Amino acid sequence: MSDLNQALAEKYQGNFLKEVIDNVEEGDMVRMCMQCGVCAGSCPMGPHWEHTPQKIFMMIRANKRDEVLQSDSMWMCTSCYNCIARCPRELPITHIMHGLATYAKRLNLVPQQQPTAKFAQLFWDNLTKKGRVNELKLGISLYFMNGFGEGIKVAMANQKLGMNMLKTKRMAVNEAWGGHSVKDKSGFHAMLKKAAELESAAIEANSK
């Protein structure tokens, strides 16, 4: 258990709902869930969830801290917003699920080999270099995120698609490799650094 995870677990001592309210975006709305199950029935990824949002909210209120934070359920959300659109109490379910994923990552509790978590990190690393996503480099990193051998298999399976994109000028390798950048790259990096400092300060304050 990481030092931060242990400190927060000790601070809240069996009151996981309070921990979620204090540390997760719109976590206070978990209290409003009436367990109707509409979110579970509306989710296109429903069959693939370890625990549906409805169950996650119930587990939070039942103090199932480890089961929730170590679950891959939050990482299955595709932000389609079906759950929010259909929730009779208009709960920000998507925001809460992403907030739980962010919190689990902060505590180093992301499940091993979780593909969505891998993609999120690759996307973030790509974006923060120049302030704009380099789609060619991102695509290559996604191909090889599970190793060189797997990357070759994925590339071979998609070679026809790649050639068609080149022919129709949807992917110009020479231009795409360098990528585009925001005008004030140093200012962009300074903004990210400041945001990280503010987040770290907030985390430290909550852990005391």
Given for the second form:
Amino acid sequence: MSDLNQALAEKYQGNFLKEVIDNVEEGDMVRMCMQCGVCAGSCPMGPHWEHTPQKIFMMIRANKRDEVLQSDSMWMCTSCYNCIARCPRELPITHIMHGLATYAKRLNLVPQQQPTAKFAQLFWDNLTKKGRVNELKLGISLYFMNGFGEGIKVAMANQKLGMNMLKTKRMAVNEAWGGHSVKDKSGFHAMLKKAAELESAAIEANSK
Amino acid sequence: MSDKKEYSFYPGCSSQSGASSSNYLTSVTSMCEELDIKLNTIEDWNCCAASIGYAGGGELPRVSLSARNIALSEQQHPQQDIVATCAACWLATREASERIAQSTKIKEGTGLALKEAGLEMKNDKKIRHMVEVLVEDIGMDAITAKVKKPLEGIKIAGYVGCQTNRPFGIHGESFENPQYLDNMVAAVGGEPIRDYEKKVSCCGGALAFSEPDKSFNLIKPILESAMDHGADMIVTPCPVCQMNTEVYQDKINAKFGTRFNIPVVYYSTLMSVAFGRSAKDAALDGQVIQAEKLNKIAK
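With the form predicted on its own done, generate the form predicted together with the partner chain in the same format.
Then the entire complex follows, led off by the chain already shown.
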């Protein structure tokens, strides 16, 4: 258990709902859920969730901290916004799922082999490096995210796809050497650093 | 001729040269030339983090990314609405703008972060998708008036997808059965399939990369429904929808024993062809699955 996770668990002992309200993106809206289940029925990944959003909201109220934060459920969100569009109480469900996922990640509670958690981090690292996504490098890092041997297999299986993208100029080999970038990289990085610091400081303050 | 309409343009990562929807930008450029729309690119724009950036970046870093683009747009094109062609770019930017307007904490945080980059924002801009410009500022009649080569006899399934449609959508349209994409098809002389059941279904988005098998289960019915209706092609306003429904068809065929081979184009592809532009200007060479019926018209 990370120190921050332990500190927060102790601080909010017995009140996971309060912890979510204080620390998770749009977490205060969890209180609005009336358990109708429209979100669960509307989710395209419905069959794959261990706990649907409806269930997660009730589990938060029922203080099931570990079960929620260690679950891979939130990582099933495709960001299709069906749940938001249909929720009769207008809960920003997509945002809360993203918020729970990133909070679980901050506390080191994400299941080890969760592929979307891995890919999402690769995507963030890729885009923040130069301010713009390098699709070639992102694709390669995705293929190899489960190790070298697995990567070669995945790359071979996707050879035709890659050739198609190259042929139509929708992928470029020269992205490997440099690639697209913002000009003001130092300003861009300083901005992100500040934003990350402010966010971490707020959560750390809540753990004390 | 009427005055050119000008917008502050946020093109987004996938539109760049050698990126997965560079063909979208090519056809949008041709389409806008014909419709007297001037797109002024936001100089030094950055990625919006799309819908999958949430895990690595928390809320504040993510919102700051869009705030930087909005601040740059305010500086460079103060009187112009921001327009994005990518669904995720549009959604992330508009969401960030709303979040900043609604939360003092986020507003203060992004203000401090922007200051590090020597920027500030007023947050008084409208953030719009290109299809809003076409529907609200140009109008279907003006589009029809520009048609030189109507797309007669081509049956087209309008796949609106998710993020151009939810949670914001296009004013006056429903979430469950929006009509504007079908109206665009009709405006350029094509035959829209108005009862296409999968027009707002999810293609899996970024999970097509991380969880391909789960996503292929979602993409298959989108293609199947278009085929059942006798569609010659699918049209979409979203780069991820386009990519997911086009480039994985042979993998889906291998998985399910199907024989899909249906072209998926952008609305801007259709318009460029109908407006009489060349195959190159319409980026028909960017199709992994060739749109033969459009190739014939564009020559």
